[in-house]
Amino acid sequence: MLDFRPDEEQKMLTETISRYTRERVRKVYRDAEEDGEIPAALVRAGWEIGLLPTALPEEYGGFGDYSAVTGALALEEFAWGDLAVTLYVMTPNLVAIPVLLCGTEEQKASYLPRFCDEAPPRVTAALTEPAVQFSPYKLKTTAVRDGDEYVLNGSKTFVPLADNAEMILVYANEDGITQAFIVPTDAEGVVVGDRNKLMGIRSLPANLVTLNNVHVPASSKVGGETGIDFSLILNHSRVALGAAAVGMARAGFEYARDYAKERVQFGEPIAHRQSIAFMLADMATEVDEARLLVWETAWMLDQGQDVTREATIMKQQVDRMVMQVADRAVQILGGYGYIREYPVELWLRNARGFATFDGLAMI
């Protein structure tokens, strides 16, 4: 029998991240919606929570109590908050997860220790491309072994944090097969593009960005000749994603359910509407039976099985729950659902985007 009850330090992270998400996440980020910005300073303090560097081993730095369980936990609370500014502060993730889980140990020691830091290394990943129809196993980005080196040509967009990053972790097609190659942004043919003109998650900067002929030592592939296991990082990133949206979808719930209880119409409460009641009803068991997907799948990753299969019916699942919940929150609220001044249009948006946002969040 599966036991979920978090331990007291899965306690510990999620009231300290859900104690930053109330009192500072939740004061900013419509104006940071509207701004397209995030505040530094609201950056930071998510960083200094330490969610990642207590996932690294403690030779490298961190404090080794790797979980992916607690890295669900703690993403539905960052979610809560607002998605955009969960993705910016686990934008590290997409680079140390993968090293982490598939590189050489040189790689390791060499790029590990620097997500242990006060500050986080400007940083990012690169795998969604501007393509119809894309698959993550069938990229259009090229990797062509020339001696001692890799040769990298293609496009990727929704690059988070790209125009301000020092190396991007690229993915891309070699002989078939999807691999990883630690890029410096510095690097000849590299070219950070426009910022993405987002329909949700509007405060995360996200770029395209374009390589051509662009020339990196064969080192600079994620776990040396071997490669990567690109299946066990993209269960990584999809757990990640399903988490953040069950914590979405759970803010979504509960303010259309304490608005259905403080809306007064004909005399009582619209909550009091077997319509309204019922539908708060289908909302709250969709998020909850979300919440057990991840989690098992989550599980699962711990224990070290191939979670492939699961983690792309939960992701599913989960796709369609976030979408579904999302819009009956903005019906409970009727016209004032529409309006920008209520949170729900912005995570109907930000729903929507869940199924392409593979490869942006990561644990």
The other form holds:
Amino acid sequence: MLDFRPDEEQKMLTETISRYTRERVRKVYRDAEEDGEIPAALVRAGWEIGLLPTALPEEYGGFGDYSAVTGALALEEFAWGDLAVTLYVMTPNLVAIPVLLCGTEEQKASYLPRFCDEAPPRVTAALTEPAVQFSPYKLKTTAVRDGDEYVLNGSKTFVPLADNAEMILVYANEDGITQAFIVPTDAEGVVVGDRNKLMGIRSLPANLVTLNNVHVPASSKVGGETGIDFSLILNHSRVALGAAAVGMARAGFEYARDYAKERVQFGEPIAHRQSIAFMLADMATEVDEARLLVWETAWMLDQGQDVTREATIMKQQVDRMVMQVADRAVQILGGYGYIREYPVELWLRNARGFATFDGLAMI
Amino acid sequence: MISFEIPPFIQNQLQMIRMVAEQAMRPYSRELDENEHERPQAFVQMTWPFTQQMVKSSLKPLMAQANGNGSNGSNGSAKPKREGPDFNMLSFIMMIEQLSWGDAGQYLCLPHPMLGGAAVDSAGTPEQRVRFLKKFTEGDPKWGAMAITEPGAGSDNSAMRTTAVLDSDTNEWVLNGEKVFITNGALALKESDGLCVVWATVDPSAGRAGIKSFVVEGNTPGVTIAKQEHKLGIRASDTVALHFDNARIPYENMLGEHSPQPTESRKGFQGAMKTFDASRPAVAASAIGIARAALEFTKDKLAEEDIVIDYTKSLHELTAVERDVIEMEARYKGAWLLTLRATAHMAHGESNRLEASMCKYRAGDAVTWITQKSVELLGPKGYTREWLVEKWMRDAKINDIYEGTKQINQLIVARSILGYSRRELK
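And the form predicted together with the partner chain, for comparison with the form predicted on its own?
Every chain and every other molecule in the complex is listed next, the one we just looked at coming first.
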């Protein structure tokens, strides 16, 4: 019955993640952003928390129960540390979760156990396309059936860790419907292009990927002949990104709050002024509200309900919220907010990305 | 464990309340708005039996305790222990939402202890709760009201000037002063044998510490209606100014343990504040009910114009109107979830002061914006009194104001998240 308190297991999980973000991620994320590179040890430590294996069923080597609500709690905590590190560590999810949700029995048996290994498989997914008017439901990348094969053509962008991937889950338009195909990167016609030069999440390597007449066996289509329920996959992604946005916004709020209590002007902390304090009250309220929208959508997913409407409403609200909270955090820090020594400008740059991040995280 | 499941008994109850809203409220909405100060008879008749049942079941554990454990002596303010969560408040909150969907002005005329009851529950002893609330389980319809605000004491209610002086000869409190903006003041004190909880000071020099709450019952001599307000919206609701001129009430009508010494504690004032922990989610729920009414109506009318939201469209494909509707839905839903959280915390025995203020100000803000948007999106038709949206827009605005303005609730939230006192953050 109605309750907004995480249970003991969930609390233990978020505490574990919180220790990782506080003691590890927050020590290096700023340098990582400047260098455009995340230390391998940090990624390994993040993977070792074991988030994905705990979400996979025992029959595939996992040791847990899938719960979108638990995933949302974990993602928020992760992204509080750093968004790019979160997306990096979670990249294997981009393949594991769609296969878990929509794969055939053979596909699940063949792929899922690999995600329970000590080191994650080198896989990624490609949904976004380099266009102003991008819609995940109307992809320009095409998949055409040709006998026992599919032929893929098109351009993808924001493909995380593509440079190092053995396999890419490529979303493509088959007769007006978005489907997913498992494509080995060494297949003929797959070109991993330049690394994306992005406004934010700069420590996450992501690339352009081109597909020129790439032939894959018909069995590479996720879900077999019937294919995938793309809305379901996209909704899971939106919950993941929503939770990440909440985590990052919370980081911005907390930083601005602590700063406002320490920064003294006219003889007292600026937080003593309503103009600052009310901004913080709004930030806290909007972060909480967004979190509840994410949780409700996640909970409905766990109940097996179609949340296409809820996920869309939630996504738009969360995208607005994270932008606004990050912007206010910069504003509260004033001139220092604009300086790269302080983290808030990074959060402002990252925040704008959520409007275009569909498919970049998955729980 | 995180769950959004509403207990089945509440879901069943809501179906019945929806019927009340459709049959006894909506058909009279326009008429009661045009004829201010007329009473919603159909609604009152239909809901009074519900109230009696509800109050009966909430008093049951108290009365059982009074009968069964009477020999333990007067065990003061000890509340009966419960097993598991108490979803009575949630059921009330959801009822308010559904009734306000019907008509927010009429909902406020619910024959029910309302805010007065909330004050008795949070500041009164078990004996007082039974004594004062029992009347809501029998006889003719009755109303409860609460009087805090004064002409010179709004959000700063510690500045109140109404006095309560003990007449030791008769062992009575003598009340003098003026209270304004009292919802159901006339219904509670003049048109029924109801009650009004009046906040007054027993020592004006003691500030907050001197403030206590007193139950004034219907038809008490010395209480007069000074004014019936004419309002922007919620015109079916009874809003009056009360004048107390040597109004005498029994000593036992002071809520809480009987210690009239002003300096002993700030309990009296804290009682008022505690009432807000329950009443602010209630106001938020009422706001949400109006928001849902406007949103549903707007979507229906747009659908008649073939404007139906496709939630799989990308941002580029949505029209400005469609984007507005999605934002309205988001703001509605977000504020409702904040309200449910404040209520659920209460059900699970957790403190909810911060959450109560958050949901109140966010819901007031949301419903004000949503209803204004609704009128806008429905064009010239939306502006006519032929439809109810313009009324809902007028009704909505009160939620930004009463039970603490948006700004006073922002201030409470700000102090809470910053860990500041009233002195540090004015």
